[in-house]
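Form predicted alone, single chain, as structure tokens, below.
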Amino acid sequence: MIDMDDMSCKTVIQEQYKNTDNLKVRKSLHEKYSVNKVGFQRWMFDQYPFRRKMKILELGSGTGELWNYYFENDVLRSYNMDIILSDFSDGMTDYLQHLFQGRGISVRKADIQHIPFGNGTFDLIIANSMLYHVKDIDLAISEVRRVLKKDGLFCCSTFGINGMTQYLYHALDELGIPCDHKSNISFTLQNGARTLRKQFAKVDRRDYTDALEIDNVEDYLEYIYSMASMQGLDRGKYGVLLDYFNSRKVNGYLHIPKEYGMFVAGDGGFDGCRRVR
């Protein structure tokens, strides 16, 4: 039985982001596929509310892809932020500092549940599509409230139950393949922002309107494979999955829904919380 558990069992993570070869794929399905051409990343750079000399961390920054858009920007580059990328991975964090030497941004090793910094040192705390792999999420949330400014925000993004990973359950469950697909994630659309309610006064969620449309299956597939939550799949269902897929094309696409979207939390009021351009 694949176990959705494994989103946040250490060992698990360890193995799926000792390098950014899972990630790639992932983000490959996404840029090939997505009906929304705006792509999430920029989506999501375009809600941070950047402002001069302001002090960033992201936590679980992966392969720092986000930050091509601040290198793009010369009017950004222009604000002396001074930005900390972090992961707790050490495959990550080398390749987060040879992707970033010298060009004016800090890598950090991190674990959120343990914040290597002092009380209220940042004006904007960034954690994307990383909260449900989180073991214990009430604890990192405390650490990103303690290490936030007062006025500061915590910007983070996750997915919804309702998009690609439910479309994926409901195909398992058709094809008879155990799967352990309670709603036991801890950081969703969903319920995430119960969850941020218990350290910050106000939060706000943003959605991501978007689908995939997908003429190549297998590229699906991979990335089903690449899941953290999906590597107790055997891989010897590969045929019957291609098939079942196959089948469900329409006009030769096989859509599947997507719910991807964003949490802006703080304490005080949004406006103005979107970046000057």
Ligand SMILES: C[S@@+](CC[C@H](N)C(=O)[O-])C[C@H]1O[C@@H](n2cnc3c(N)ncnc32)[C@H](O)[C@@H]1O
Given for the second form:
Amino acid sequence: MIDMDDMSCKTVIQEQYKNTDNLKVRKSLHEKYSVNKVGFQRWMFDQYPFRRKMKILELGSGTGELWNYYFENDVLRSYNMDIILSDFSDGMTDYLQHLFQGRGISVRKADIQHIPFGNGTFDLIIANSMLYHVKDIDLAISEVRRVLKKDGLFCCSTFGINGMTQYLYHALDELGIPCDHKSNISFTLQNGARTLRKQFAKVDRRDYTDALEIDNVEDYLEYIYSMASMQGLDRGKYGVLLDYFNSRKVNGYLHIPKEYGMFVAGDGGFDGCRRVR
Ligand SMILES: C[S@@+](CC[C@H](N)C(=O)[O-])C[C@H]1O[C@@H](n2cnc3c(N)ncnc32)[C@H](O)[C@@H]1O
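Since the one above is the form predicted alone, can you give the form predicted in complex with this ligand too?
After this comes the whole thing, all chains and molecules, with the earlier chain placed first.
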């Protein structure tokens, strides 16, 4: 099992995200088996307070899935917003560049801990499901604060400790497979607001209600083996895990709780920031 102190170690994370493969495996599990059919990305996208001529930066964009909803919306596309997607991985930025070439969205390589833009540049900064991978989260958030305009907003999503992670750790414990419960918990729905409040006067937490109902356990095992924190998990345990999770099915489905949500952070004045579509 990977030493979880390594979880924010650049080489582990760089290896995990050297291309889109691992991320796509995990996204497809959510797409296929989530009970809430709105979808987490759509739910988040609908809350961003877009307005005309806005300058937007997304950090750790991965496959850029969020922006599918932008291209579906003619009104938003008429807003003349300046949108920059970024990631610290060459594999991801190459993918994004290819995907968005000539479509009015720019792509930059950027580490959230050293954002390559000047002070007070952006109205909205987005960082989804990535802060828990970052070695120095305080530095990352101070960089976000620096490049955000005074009245700008920072929206970042993460998971909670009562969802999929806890479910998996419980299973591994029952099977006697060693795992470090501290993995990835540096920025969660439970502790994220405390960290954000060091830089922002106001932090609002919003939760997305969902769960997984899985009939094909092999899809779940592919998800587990794709995780950065599970890179040390022995492939020889595959059969044991398959039997264990199959035995946990009720009425043909494995029920796995999810706890996901987002924070909206700024220096006040965003009570009405939910966008009206
Ligand atoms: C779990 S994926 C999330 C992707 C996307 N935001 C989403 O919600 O689907 C995490 C992404 O953050 C990127 N990442 C990790 N550490 C980073 C850092 N220090 N700076 C910028 N990007 C980083 C990874 O390369 C990966 O694409």
